[in-house]
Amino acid sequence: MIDEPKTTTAPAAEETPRYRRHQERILKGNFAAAEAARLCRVGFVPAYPITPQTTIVERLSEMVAGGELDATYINMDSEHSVFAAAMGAALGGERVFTATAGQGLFYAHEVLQAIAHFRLPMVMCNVGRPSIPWNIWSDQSDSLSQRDAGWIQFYGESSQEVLDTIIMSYLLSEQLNIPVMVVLDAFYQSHTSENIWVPDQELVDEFLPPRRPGAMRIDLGHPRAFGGLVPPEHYYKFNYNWWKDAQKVEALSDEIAGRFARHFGRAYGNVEAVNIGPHTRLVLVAVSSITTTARGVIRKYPDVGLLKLRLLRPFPKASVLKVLESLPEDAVLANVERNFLGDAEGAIQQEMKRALYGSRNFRMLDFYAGVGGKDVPPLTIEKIIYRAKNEPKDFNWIDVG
């Protein structure tokens, strides 16, 4: 039996809650993801267990069995089958949610491509873990290896951010008909309890309307075939139309986040800048839970800033350039990687170089830290700052010994 989510004592009558029409709870990140799916009134949940995401789908199973969630829940025989079922349900007009991790995501690669190119809206959570050698701890190599599968990718720093991002992601996905992957770090987020503000159902309903089926849908009154052979001239148009809509993601994501902030009281951006300006000489670039550690460390360094990447695919080039426009030309960017993709450069460095090409010519240093779930405590961030300032090398592995 999985741990029951806990509710804190209600505030005294004279106290003013931080967020109106919310309940403060103590939840693990996986439970926060399940709560978000419930609040979004998902109608279909195909599931296959894989550590460390299993408690997401277990919790959703309990919700369905207990009448908390009016949805069809199906145990599948593999992650390939999970996403095949998700594709069918989305074609049928359902709001779909599922979760996976590591090898499960790799196994589903073929169907991930199909879902994206069929232009089917849905949201999934990936609890990041690596592949071989066999490992279940935190790593972003699995999701980052799927950058080209056609899914929008968000990375949450906290469990609150994961819950909120799932709600925003359904609105984004259903407006553009592009699927969304919300990524959280294994164990640091998935199995760690945090104080979470869970919005009331009515508040979410006001923000997220019921799903309206798009053009790619099963309509018994107008039968059509899906998945047939597409000749080059039509395949070209499919990709061109997807490309046009993918260009809208960055701006629409910001717009939806603004609406979310006004409605729920919590603000998010595609990126976040901390202490970045003309005085900054070094900028750490990070995603997910490493960002939280870096926030604390850089308080001691007035010349060190932090760039947090929340939207990673499509890469938020305009947002990044805007944040960095005040940096002096001799500033250095230190990209912190919790991934290894078989190249000299990690995924963050690759994306940052691509975004800045032809605009700014900052020196970039790549730092591998936390790969395979190795802890990234404040001391590791201190080492990154020291090396970047005193022993700059293009590629760096921290705490290998």
The other form holds:
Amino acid sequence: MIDEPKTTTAPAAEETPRYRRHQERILKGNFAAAEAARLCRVGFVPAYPITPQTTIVERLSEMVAGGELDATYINMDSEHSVFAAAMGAALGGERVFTATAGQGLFYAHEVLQAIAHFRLPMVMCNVGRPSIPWNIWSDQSDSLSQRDAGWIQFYGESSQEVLDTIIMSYLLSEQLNIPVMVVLDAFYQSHTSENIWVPDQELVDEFLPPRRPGAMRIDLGHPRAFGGLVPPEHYYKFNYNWWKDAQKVEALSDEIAGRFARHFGRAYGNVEAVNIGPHTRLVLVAVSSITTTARGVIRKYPDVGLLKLRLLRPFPKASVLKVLESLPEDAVLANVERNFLGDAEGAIQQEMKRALYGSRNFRMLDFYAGVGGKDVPPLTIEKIIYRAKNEPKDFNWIDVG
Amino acid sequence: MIPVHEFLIKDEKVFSGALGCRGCGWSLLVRHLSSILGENTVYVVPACCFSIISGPYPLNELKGNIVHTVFAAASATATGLRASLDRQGNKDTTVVILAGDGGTFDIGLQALSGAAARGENILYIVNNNGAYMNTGIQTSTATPYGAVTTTNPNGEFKRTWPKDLMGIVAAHNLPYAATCSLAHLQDLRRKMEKARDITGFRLLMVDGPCPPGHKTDPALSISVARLAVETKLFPLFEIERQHYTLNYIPEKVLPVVECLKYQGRFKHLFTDESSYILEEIQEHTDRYWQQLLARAGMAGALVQEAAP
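I have the form predicted alone already, so could you send the form predicted together with its partner chain?
Below: every chain and molecule of the assembly, starting with the one above.
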């Protein structure tokens, strides 16, 4: 007999609640993201097409043209210009949304930094794909390579989670004046239809007030210079203030998720632990849709747990330590990487080591799976578990072929 | 004619203490521009000399908001600001870009082209001093043929012609684009006023004196700018929906050397073995002038010009 693994937050399928003041719709992930932007009453959407993000901005242009969304939608000349326009409109006081992927995110790197350093609130969606040589499939190397651009990063396991996270992110971003990137998986989410609970506009309006005036906003009555040459002592202080606010992200994200759960009925943590306790020998660490696959597979393995990372930047160290508290010292962590960033260790293992340093000294094994869109079916997860248990190696590539 | 004792700038919209070099054109340009646009203006400044001249944090030389932005995307930043102002009912606020030639001819050209093609309601001012002067005189695609820069030193002087930026922007079917000289202030002010009152994407290219970059005497900045117009090196014209109008036709023929000889960046050309370069510059200048006459529908004038 196999014991059913214990799930902390995700309700079992048969318990799916009927959410009040919602409509249940069948939506692809990209359309769910566009719905979220509409519900947040964004005022400015600069856009540039890139697969597999394109249908997000297509849907938003349709909403604006059809009068469903009162926003200014502009077809820009590049992603660099998209984010520069987003920066201008956010400085002008608008609530801004845009979306990109892969090369587009890489191209925008300079402006991502500028937006974060300007302390401008906004939310963008990145539909993960890797760098040229051309590849349009699911991979998180793009967003994970931008971990240090100063944006808060969330990774959505389901399209419902993406929709809900966008709504929560505006609250978080506008409270701290730090921009937020919400990442979804190419095709597995972006182009896959799911049942999505879309909240009523009034329900969202009660939760998310209009953008309040912030310090970083032009005021025609009180002209100032923004972004001019900043001498070292001021630049140092700007970064100190930002650093202080970055420390608040983890707790504030939890607080907002709590309010969201009470208001909408769906609960999210910065991380989620499945079957992690004194009996657990192995913990898979995963983000996005791979988590769903792993969730199913580990039901057969009573001693295998799952740690899902939803908030990835700033890394939710306290949340991770808390859910691993009861894990025995000789347990092993298997980090599942859908990224390759040119180092021996993938981004997930780098982050996990950083978080646990000085606190817990678990053996960590790194598993590259799903890079470049390589499918990660249940069998791959089984192989990871088998290798971790029977032939543990520091670095592993599954079925290189 | 305005009497000589009457100042053109009635209401100063800049503060003192700008950080320009002696003889730099930026401050004069911005003093005139801001006096014409007034305080209901948002300035967008990519990396260029003016981003330094206007003052480090928290200073602001101008009586208007300045948004300093990334080098390549002044036009895109201005697009977002314009959209936010429009959404908030501030349609009468002018959004103006103050850029150098590097940020316009080179790294900012794509964003400029995008905003121009979209017809964004933005005024674009390019102070063309013919090189990356803020970083210390490096070649741009606006650098004149024959000029020496730190990246085209000595015998490796620039041997390609600068881009015809005005031709490029004209191809975007703009409502208004014009060239301006600080030696022709009334013409410059008329064009700034005209650009202010037109809706859509407007561009003014101003000949930018730069004593350290051009190796000129700071006291001669305006004189050299005047000679650039007289020698037809920097013709004054306007373009409205691809219709060209020449604003100034020099009374007498003055060879380009009369302007180039005051600029140390060309001094290596004044030798017997290099004199053919000066001839090439003269030929190119004449050819461009004739093209301008033809574009302005002044073909008759062209025939007259050609006749000695």
